[in-house]
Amino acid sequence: MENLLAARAQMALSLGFHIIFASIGMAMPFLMAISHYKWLRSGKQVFFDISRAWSRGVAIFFATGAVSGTALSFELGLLWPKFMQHAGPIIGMPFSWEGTAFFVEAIALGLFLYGRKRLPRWIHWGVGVVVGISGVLSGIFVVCANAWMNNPAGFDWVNGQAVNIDPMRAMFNPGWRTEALHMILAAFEATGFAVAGIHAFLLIRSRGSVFHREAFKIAMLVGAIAALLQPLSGDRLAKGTAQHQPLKLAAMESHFETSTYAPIIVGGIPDKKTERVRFGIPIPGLLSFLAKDDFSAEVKGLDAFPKDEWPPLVPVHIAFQIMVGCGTALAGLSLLFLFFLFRNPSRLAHKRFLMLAVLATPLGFLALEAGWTVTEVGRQPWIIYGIMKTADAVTPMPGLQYPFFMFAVIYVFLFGVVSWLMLRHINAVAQDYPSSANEDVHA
């Protein structure tokens, strides 16, 4: 048990760190490309400088994500050898395609960074778009593998062995579309609001900065669009979860009893002993509608499953509440932003609105981390849902707590260094740029 907890803690730490940089790697190149496109169309210096600043940020996050992703690939084999023994032949394809997308992204990023004065302007912009597309594809391939763990497909399990393996069916399992879409939107939402929040903070400090004003608007628009699309994606994902992982859905909502007109529980703390949610606010029928588009539909509760297969209820339920709460707040802020953008643009520079954007800076990534907690912890005790338990896949190697503490120190240090470098870089570029600049660029 000690070995299992140490291995899970190690993976949670590594995934929690890597997902931040992987998400930024998916969304940030598109922010860069949008600003670059606006420069090509308008010729305004500010958009060129924003694109240049963000491109260097993309390089920093790409390097950090590559390092943390490499560590994860080693951990999969070292911490979960039995899982990789069986899963490797089945889901090796998306990992190999992810590697291909990663190399394309690296090449395109190099061409974008060093080809500014060597490539034709529109080809140079197109290379930047390729950076974003390959980053998104890389994320999709990884999510396909994770979706397979939640929705095993493409093989028959006979006497503890996988036979009749179909890698394509495994990769494009029943859950890959909804999980991939939800993850991509989450990456754009989290990155958009984080970048917008940073520029909002710097705009409060430098009220006349055209650089921060335009950067804020671009990032905020991207984050707002993703935030408003995310509830639609979440609805489709919830229906897929109800069909393929009803136990996880029951744990997310702490739905103890199978019932019709099943309620959604807002807030509260689930109590496994009494099988009740303390301090929760039930909304009757809403869970039935969420799961099956019918307010009166029957939804399976935790009582329909053996108790030894229940996931940890408190972290799953609370993480789900955090994810929904943060997403709701960002959707509300998005509506306010779009209202101001089209009806009263001057309000976007008001200090109170900028402070709201600053306060929203971490919410996207908080929702992202909470969502992955729901996905991974909600699948427990299975590493391959319904096929292999996590306890049966862990390595017998002792002393796993020591690498956990070592990686914790390294990740905290790297996170601090990267954050400092990014703020220093954005400040340096903005300070070199005159607040009232609006001249054309012929670089």
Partner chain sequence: MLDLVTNQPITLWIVIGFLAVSLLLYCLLGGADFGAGVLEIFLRKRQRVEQHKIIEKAMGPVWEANHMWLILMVVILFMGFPEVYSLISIHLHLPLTAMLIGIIARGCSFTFRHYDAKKGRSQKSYAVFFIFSSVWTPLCLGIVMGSLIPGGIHPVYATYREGFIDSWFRPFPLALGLFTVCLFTFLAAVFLIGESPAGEIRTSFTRRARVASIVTVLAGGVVFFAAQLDDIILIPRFLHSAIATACMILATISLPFFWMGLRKEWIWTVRSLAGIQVVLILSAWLWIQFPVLVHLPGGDLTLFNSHAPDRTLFQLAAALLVGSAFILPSLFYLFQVFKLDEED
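Alright, leaving the form predicted on its own aside, put up the form predicted in complex with the partner chain.
Below you will find a single chain and nothing else.
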């Protein structure tokens, strides 16, 4: 295995692993806070139980997210020392803010998880909200750094050195707003539907359980709101990409020739040699509209760029299709959910609807991983777009395949253990709250 490839594989693996836990860390505190709030306001025990059951699961995800995040802060240097040497002084800013937010989050989490009996009720609730807010903030800061890699700003590149560094301008680069919004929504969408799916499954198993019904509703509502806002944020992001990274957009859409009335190609496999997409269904004009708000606008194709700067076309195009496909499915499910919720609540407990929710369990996370694949693979061969190639940033230490294999084993093992722990946790919850027979809720 080539050194560069091994380093990229290890980075992709570590990020792909961490992002799951980080997303849950952002969204779950808010889910818990909603349930907790309902308990504090209504006094209904079931909401307290939901928040408590969730928090025990969350503790596991949090710890895994914290340590895999620590690993990443080192891996950036271990794998890409040349990148960090130049980028550190420029984008250290969001990282230092992220460190602060993460610190506050860890403190608040300790208080929240262990302070149930020690803290006054509302303070305990407030601490839970702080966990969520600092989680979201640290997510935004990290995405700022990533957005800078896509839209480098805040420095001048002179003879291979960064001069006139302005960390503030680097942090608030042209891409940060759209990218951060897209990521935060994705975290809420993925987590909301995953949690809802689990409770839908348990609801099918033990019909009429108030515990699972209420938990399902809270999670579904959060996921649905995010899923319906997400296409709007995606549209903004696509326009930004068209402006700042036209090559990435062309790769995402497999748009080979610069043209007006540019089509969006649904599905299909791009072929770099023939510069054609096989099996795809083109929808004329839609890409022009997506990129420039005008069906007739000219959109730059891959042919506008030297071939050796093209990112790998197949993974980027397919990942983009997966992301959009999952997102569309979830948005459809969200509309259905909201329709039932306001028009016909009894339908929410209908078995077929619950089955749909169960099927949707992994879609949010699938979309999230696919989205990161689009943005990261789509930027290749650059690590800092237009400034530094990934190949020039990799550590000179030979034999990187061994750390990669080791991390692969560790993360696969950890993933297995966490899944197994979740199954045990879910089973325990299912046993604790089997049915509604003697629950004191009249909702």
